[in-house]
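Presented as structure tokens, the chain that follows is alone, the form predicted on its own.
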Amino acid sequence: MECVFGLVGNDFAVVAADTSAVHSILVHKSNEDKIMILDSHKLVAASGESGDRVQFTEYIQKNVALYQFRNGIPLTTAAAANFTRGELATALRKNPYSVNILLAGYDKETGPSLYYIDYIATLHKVDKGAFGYGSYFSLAMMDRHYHSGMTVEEAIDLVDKCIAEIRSRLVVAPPNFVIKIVDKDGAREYAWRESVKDAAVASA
């Protein structure tokens, strides 16, 4: 019962995803975070087979930091958004990622943007977006009360309703998630939002 979702604010983009790590009907954790910082001004949330999101998530984090090894200048958002949806593609015609990706970031400019890529490598550009169950809830909460310019605080207050909204509607909902911001000041964790927390395992 994944849930990622994000938007994008006044001279920022906000992400949001669940942190279970579930197979069938068991649970093994609940602080996994999906949420990867791809540089120091992009973040890709992922949501998908365990494996195959991990494994693509690296790759293009990799991939990413080459092209600047390389380069000497950093892809902008646009571009990284680009790259990954052409290494969807090719992998579609051969080895399938099953991974939904929205990739955040924020660009000198052109200030925060948001890119919605699914697992065919569908690309666009949206304000809001969700993967997930999760986004039946999160896309409504986002439509009734999302707008143009909000600032961190009515982004927050928005993320969190949309965290409420899949904690008390959805049979199966996620009890943790992560909230990551980027702006000009680059792209950081910001809050988590935690009711259950992983016990320790005691020792025999």
Contents of the next structure:
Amino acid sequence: MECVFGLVGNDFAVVAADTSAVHSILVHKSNEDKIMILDSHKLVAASGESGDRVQFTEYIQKNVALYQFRNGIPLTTAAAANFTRGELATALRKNPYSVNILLAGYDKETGPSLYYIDYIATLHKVDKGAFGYGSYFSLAMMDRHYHSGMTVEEAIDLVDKCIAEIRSRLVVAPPNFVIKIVDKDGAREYAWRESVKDAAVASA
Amino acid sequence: MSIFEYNGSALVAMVGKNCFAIASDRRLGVQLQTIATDFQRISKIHDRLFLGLSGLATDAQTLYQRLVFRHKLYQLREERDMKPETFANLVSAILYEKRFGPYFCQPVIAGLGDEDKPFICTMDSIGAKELAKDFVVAGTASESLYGACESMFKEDMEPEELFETVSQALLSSVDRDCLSGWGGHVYVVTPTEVKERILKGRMD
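What about the form predicted in complex with its partner chain, after the form predicted on its own?
Now the full complex is given, and it begins with the chain already shown.
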């Protein structure tokens, strides 16, 4: 029931993900951050098997950092997306990762971009994308309200509309979401949308 | 649903008078959900050789990368472009290498050979070549495409008439297939130029 979605605005890209860590019927925690800051201007929103998700995205993050150390310049978003796809494709027929990824980035030369990479390594550059059961609702909402060149306010409003739709129409809807944004000033957390706060741990 | 029908695709190549046309649909889906409506299925290998890959999108992308790599090596060693017949043999060999763990793709190869003679062929996922003098088809809409092409094809069509024929055959076939469609991409190649056109069909 993991929900991940994202869209591209006029000079930024925004991604949102639910924050529940679930195993079978148990919710381990509801503040799990599934959007990793890959480097200064890239975000990776990942959904899928939680072990694979963390291991694979960290592997990509460290390799992207290694490239920057070795070559002195950061990878472009397209290059990072193609690298990620390559790793998923190589592992596909040996030891596949069950991770779906939305990679959002901002490059000075080409502006914002969003890449859809599913768990069998299908890569496609998109304006709006989503994974999981929530995608049925968020994609429909974005198909209706999205237009190219949206401002941050319009985009966040659309993200909130998608979250509202998921909350009201998905049977086991995740209660909390995190929204992260990437633009010329870098990748950063934008907001949380919480409807259930984790209880504070009682002191021993 | 078979693995060949996971993403949905439609491809057709047709021979004309000293020219050929190769056309595809534009849908990228995940089973019954549509992810994108601008997916490129046909790639240029060189000015007189085009390759269309139907079937599983991730394998189409991997196979395309391997074939471009092999063709670039060939260009470096031979100092010329590959002939379409040679390229078809290469694709067939690469597919048969994976005989017991195949790429789930059906390629369509179209090119201008010696003396500008048009060459088209298709093959199955393990490299069994099917040469044809008139047209070849592939993808989830292949049965409809066979019927449409058989009835609309004429020998020695000029490029403009060939474009019309291929477009009508493609659009009418994908309209009967829920997994392919959302427009069309047609390349008409003559010895002097390549004309790329986008078709607007039923957007469903």
